[in-house]
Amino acid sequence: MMRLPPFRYFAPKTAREAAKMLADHAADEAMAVAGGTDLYPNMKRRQFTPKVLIGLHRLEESRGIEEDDDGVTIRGMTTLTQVENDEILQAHYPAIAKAARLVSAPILRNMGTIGGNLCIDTRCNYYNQNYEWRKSINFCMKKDGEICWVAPSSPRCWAVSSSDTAPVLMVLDAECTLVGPRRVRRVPVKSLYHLDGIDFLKKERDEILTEIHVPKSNGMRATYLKLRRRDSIDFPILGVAAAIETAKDGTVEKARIVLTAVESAPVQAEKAEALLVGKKLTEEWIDEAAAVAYRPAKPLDNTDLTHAYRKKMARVFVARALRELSRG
């Protein structure tokens, strides 16, 4: 049985005070903890090994979601089940509700909460493993080796980005409220992403994500597709975010494509996006969309199924989608 290594822990009351403490510790010392539903089973595997860990859950006014004149603001603390089940979100932000519901099984939807899902650690073959399975091949790149197991000539890791709801909130053009012990800053969803499998985050290691603000849709609809193994339980191995917003003709206005489980960050589909501007989604845009779309997808040998094959859906996927939205 794999247990916790020690740690001590506490439990803030405001997101200004958890991030004094984090910054009080040094960098592999202290780790801020929401549902715990990934940094647990890592710690377990000693992937992580904080001395210190800071408890979320106490922080004021942590949960919730609620709307205003702007759009929606969905704290960070909330659970992936309240956002599934939101009646604001259902009824006008339904890409975000069902990206939620496709995050794992229903117990941990109950525990997981959508601020750490945006933040949720990249995933690898080599690295989502116990301790004694990676010893034996002398550990890789992300953690305490020195090679990236997928690519041994690359400087850098390729683990994949792994968060179902981060895509969504892209084409959603959501910003995120990231509270440090000094400042308050607003930030892109788009922006809070690295390419890099190990350096993934741009929010600073003593930042807490409290919120996340989803403009007024203004006629903007989205979609989100995951392909996986198992219809429950497991991670991306693909999933493509749409949005599109139309003239009363059916022109296409706006569009965001996004892409996950294909890099290292969510990748943003541009040249698809300002190829549908302008344009209806007939079959031909759409297959021409698609065909654009796919190509800043590279997949590596670090998940389930072949990355041939996930290189392949991904065009397939990005059709799908937005023929979905084609239909209203």
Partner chain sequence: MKHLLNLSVNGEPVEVAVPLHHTLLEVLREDLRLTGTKHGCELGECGTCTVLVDGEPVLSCLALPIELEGTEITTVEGLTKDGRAHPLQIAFAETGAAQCGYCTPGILLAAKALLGRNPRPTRLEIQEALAGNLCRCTGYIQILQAVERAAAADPADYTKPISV
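Keep in mind that this is a model prediction, so the values were computed, not measured. Here, rigid core means the biggest group of C-alpha atoms that superpose within 1.5 Å across both forms. Residue numbers count along the first chain shown, from 1. Compared with the form predicted together with its partner chain:
A movement of the C-alpha atom of Asp28 reaching 2 angstroms or beyond is seen between the two forms when the two forms are aligned on their rigid core.
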Contents of the next structure:
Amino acid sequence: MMRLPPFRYFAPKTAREAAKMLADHAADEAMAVAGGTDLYPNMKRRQFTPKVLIGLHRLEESRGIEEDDDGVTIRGMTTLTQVENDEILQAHYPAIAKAARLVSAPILRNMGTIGGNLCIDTRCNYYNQNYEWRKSINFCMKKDGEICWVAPSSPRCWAVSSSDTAPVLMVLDAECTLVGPRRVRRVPVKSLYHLDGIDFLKKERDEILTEIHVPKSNGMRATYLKLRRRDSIDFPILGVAAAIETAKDGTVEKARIVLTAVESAPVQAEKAEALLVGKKLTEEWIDEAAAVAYRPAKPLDNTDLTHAYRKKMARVFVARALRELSRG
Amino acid sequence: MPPTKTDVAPEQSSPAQEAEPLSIIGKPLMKVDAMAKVAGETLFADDLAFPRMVFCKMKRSPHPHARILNVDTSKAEVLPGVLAVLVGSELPIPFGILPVSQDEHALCLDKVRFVGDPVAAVAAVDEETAEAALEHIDVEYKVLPSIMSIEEALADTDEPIHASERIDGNVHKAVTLQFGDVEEGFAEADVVREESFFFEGNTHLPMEQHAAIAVYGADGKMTVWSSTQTPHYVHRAMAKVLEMPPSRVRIIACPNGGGFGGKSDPFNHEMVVAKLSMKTRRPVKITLTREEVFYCHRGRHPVKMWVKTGIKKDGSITAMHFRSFLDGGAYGSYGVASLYYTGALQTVTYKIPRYKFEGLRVFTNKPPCGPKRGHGTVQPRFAIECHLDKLAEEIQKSPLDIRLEKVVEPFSTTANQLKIRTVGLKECLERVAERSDFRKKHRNLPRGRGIAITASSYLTGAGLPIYWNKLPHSGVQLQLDRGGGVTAFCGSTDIGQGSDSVLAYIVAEELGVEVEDVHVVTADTSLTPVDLGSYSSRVTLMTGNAAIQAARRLKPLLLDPAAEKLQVPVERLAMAHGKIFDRQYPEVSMDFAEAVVLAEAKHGTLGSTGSYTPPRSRGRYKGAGVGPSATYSYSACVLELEVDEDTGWVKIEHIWIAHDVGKPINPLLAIGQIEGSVYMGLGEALMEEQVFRKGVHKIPSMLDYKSPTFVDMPPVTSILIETLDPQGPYGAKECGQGPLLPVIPAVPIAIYDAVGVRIDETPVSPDKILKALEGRLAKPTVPEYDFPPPAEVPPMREDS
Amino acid sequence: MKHLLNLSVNGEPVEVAVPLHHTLLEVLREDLRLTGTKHGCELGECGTCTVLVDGEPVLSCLALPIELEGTEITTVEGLTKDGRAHPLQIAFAETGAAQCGYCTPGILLAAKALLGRNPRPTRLEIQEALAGNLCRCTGYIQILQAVERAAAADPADYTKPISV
Ligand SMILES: Cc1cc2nc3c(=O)[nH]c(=O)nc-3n(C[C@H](O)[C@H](O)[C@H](O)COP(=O)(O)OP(=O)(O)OC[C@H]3O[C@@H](n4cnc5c(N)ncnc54)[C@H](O)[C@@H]3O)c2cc1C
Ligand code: SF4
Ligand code: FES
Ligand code: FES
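Swap state to the form predicted together with its partner chain from the form predicted on its own:
Then the entire complex follows, led off by the chain already shown.
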């Protein structure tokens, strides 16, 4: 039986309290836990051994989805099941509901939260292994070791950013509220991430993600396509989120394309986005954009299927996402 | 599209000839343990607990290949909560499933041979304490170069994985068998084709992780409960390793939470908990983690294959030459048998008049391979079906006809001296072709969509036991209680396939009682007569026949006094539905229970035994022990799929599968075995692989080792074909392994029909398909090797 | 250090002293000896350990009991009511849906939750609801048939004594 390492457990009622506790117990490597579906497996494999856990499940007003003048607010502790079934999201932001539905499997989605989903650890099949396994290859840079087995000459870790909802929230220009022990700030979801497999979150370790704000859709249409071996359970080995806003005549006014699971952070395909503006989503421009968009994808050999294949698929999936959007 | 309803109605191909109508056999009854299973009452090994029980964890090697210089357990021994620490020198006797490969130790002595090989073990008050104690065991290793592939194993080395005079370097075993002059056959052929294939290794992944509990009693007896498919062989190995008289060792196989061959070896953890129980004088339990289950393995061998076949324009085969190269992993396990199996059954499906087989198994520094569903025959079946599809195309013959015309003759003998009995393969092929509209669809579907037809055969129980002797392979003992209950004792092990139910159905059928009145006591080496175990698809046939014999021996004892009492001639009495009655005047009857009381008064305590030994095989050559079977099952499959040419993604649309089951003892269970086999075959064809990188298992988890989910399973139409085999109980043959075989090759063959590319290796993953579409997929190759000259083939024995 | 927890399992209040870091799976199996709940990975990857919390399926290997105080936990042992089997249990038994039976408790509970919110699911809906529960024996088809059969039965119909 895989078991958790021992820890002390606190269940604060407010995010501010939680943040303070994280700060106070920093020496005990305190961590927040929401659904635990990402953290607990990691703890069982000893990727993390916090001596203190701050459970967020008692936080007041931490769940639910609400519409207001500026758009919609999704509270951090809302489960993925709630996100996928929410009527507001299904009506106005179906891509968010879809991305949530594509996470793992239904039972896990009853437990996993959207806040947790934005903060999940990066993945690598040299890293997502038991302690003994990692020890037998002398560990790696991300945890307890020196070098990166995927790219031995690389100064950084290439573990893969694997959240399904992050790319969709990014193409919708969503922001999130972070509550720290002393300050509250609101930042674009995009700026949560950092291109480094170890230091992948720009959130402070004592900040709690309490809310996600998605601006009014204003005719912005979005979609999300996910590649994985099985139609359930599996993490993305490639994800493509795309959003398009067009003028009446179909001319693209705004385009967003974000790739996930091909780098240590979600990758925005800025060149392709720029290329599309002012164009119509014809087959030619779609292909052109796809040819540009997949370039920043840097999949390596640390997840399922070959990296050359995943890179190729990035192009195919971008084209497919755009084609879907072109159909309105 | 979601799966559609399966055909449960069996197809009759020859008239039933039973005198008495069957009241239980052939009915879709509930399994005897079904309600316990759905209630969560069934106790699997890890569910057991005993007073004072302590927990075991094993310290495992982090190196694929290393010499053990020193094991220091002193720090661990003094930890609070630790009761005992065990090292290899305390259990120095080697063991292994096959008499020829006694090469495993409970804990490694001098060397570790794969990452995960155990070197020490701890018993402690709880699992966490035991696990923590492992960190305090210091093992000093001298790391040795590791051997991770067949090619590396064939290279010269100063440090073979096993140093033994019987082993040449890392070549565990090399064999050559030749039946007839294949060169002459190739000369006669119109078309000769030769090519190579590769079948990747994969593993069983039973949902239940292996567990074992040992209780060494104050009476000096050892009892071990284990998730094992083969309590009899664990009994043998355990007594040997513990150096205890077998008479004082008792092995009880708990219901297995899935086995598929993965729980068929005696395992080191079973020996370890037994010894720790002796040391601590307390019950000791171990439950493996999922990763440790991947280390236990004994799964499908990775096999490189080369095949050369000559055929005439009419499609008949003139000769076949087949070579296999097995990557065996670190220990022998069933490997010698696996090796022979890669060559043994080629001739049992299609007529092959001249046949040559060369096979090689090497040791590598990976978890040992062994038997997985379809043991050793799955890889060659993949190669041969793909190969035959190409041959058919070369001579422009339909893949259905080329198969139909070649099906072996019933009651014939193959080139390699195997005795064939009933053969339902033609019906299987015709039925799946008809149901799927194969003739119309083949080569006529729109691009991207494809269809394939394949065929196969499998054993119904190995004809020879693992230890060659004249003893029965299965025994059943019956005991009657005065209330009319019947207890059937048998060593067979229920791994989910329903062997307990089959035993109960047969006893109930024979004695005319309700299934509910039969109690089964199985898989306990002290209480039950030996049954060799749940492997090689042997249980229904062998236990079934033993049960019939036991029941039929009991019948006269019951009928005799009943006839007296009812004043009816004994020949007129029948037994059914809990009654003994006059066939002419059924109202003249008595309850079964009453007959039991009368019989016991007359004869004393009632009981009987029955046993079964398969017919003697005919071959006398070295290697003839692998392949013979009382009878063979046959399967045919049609598979339709769609390929996305931009991504290489495959969607299986539908599978039609027909299986010659002889006679289904219970059609519901037979269908369940077929559907489960199709599932497992698809997993192997599309995504499952047990692969290694840097000496370690690349993906030892249920997330990364891809087992298809509910949404990945296509609709399946299953068709049961009845041939009423004279060897089988009521005509039954196996159905638990055979139906897996045709599924795997059907995937690449249908892909070829869809998009015109050949994938000659497994798994047939989207990246390979895309590469093939781009013309960049390399063909599999086989190593160079000088096989030994063919063994002499003496003339066959007469039929027995 | 052990912690005294008050849980409600299968309608019964239970007080149990356990270390806080033990998951619900461990507490159910090891402390409460409710061994009907099985496990296949303990990492959230297989669905075998599924139980219901307030009627919704969760993975007990990733659930902390301290967060479940005040909820109602249902395990396979709680599926039978007054000694009578749930229609799903009967359907599974009659359809051959439990081969080795190891994945069965988790699947039964996931299916119960599905039928609770969608009494007449399509086959695709059943497949999707159970998509996180692996079974290595059946190929899933007889399980799907069993769920359909149970859905056709009256959900309140606990007919069969469990001892049959
Ligand atoms: C088998 C399996 C398959 C999975 N498949 C997918 C998949 O396909 N796609 C996918 O995206 N994910 C997948 N996951 C990962 C994970 O389950 C989900 O991403 C889930 O949404 C994580 O949410 P959680 O609440 O359980 O996070 P937790 O495990 O509780 O937390 C994850 C991390 O985020 C931090 N955190 C959580 N909430 C907050 C907060 N509000 N503020 C600040 N920090 C916080 C935690 O400290 C922790 O570091 C899978 C997991 C498993 C075990
Ligand atoms: S990318 Fe490199 S450093 Fe990062 S987890 Fe993988 S092996 Fe380790
Ligand atoms: S044991 Fe909980 S999901 Fe596998
Ligand atoms: S019945 Fe054996 S795993 Fe499902």
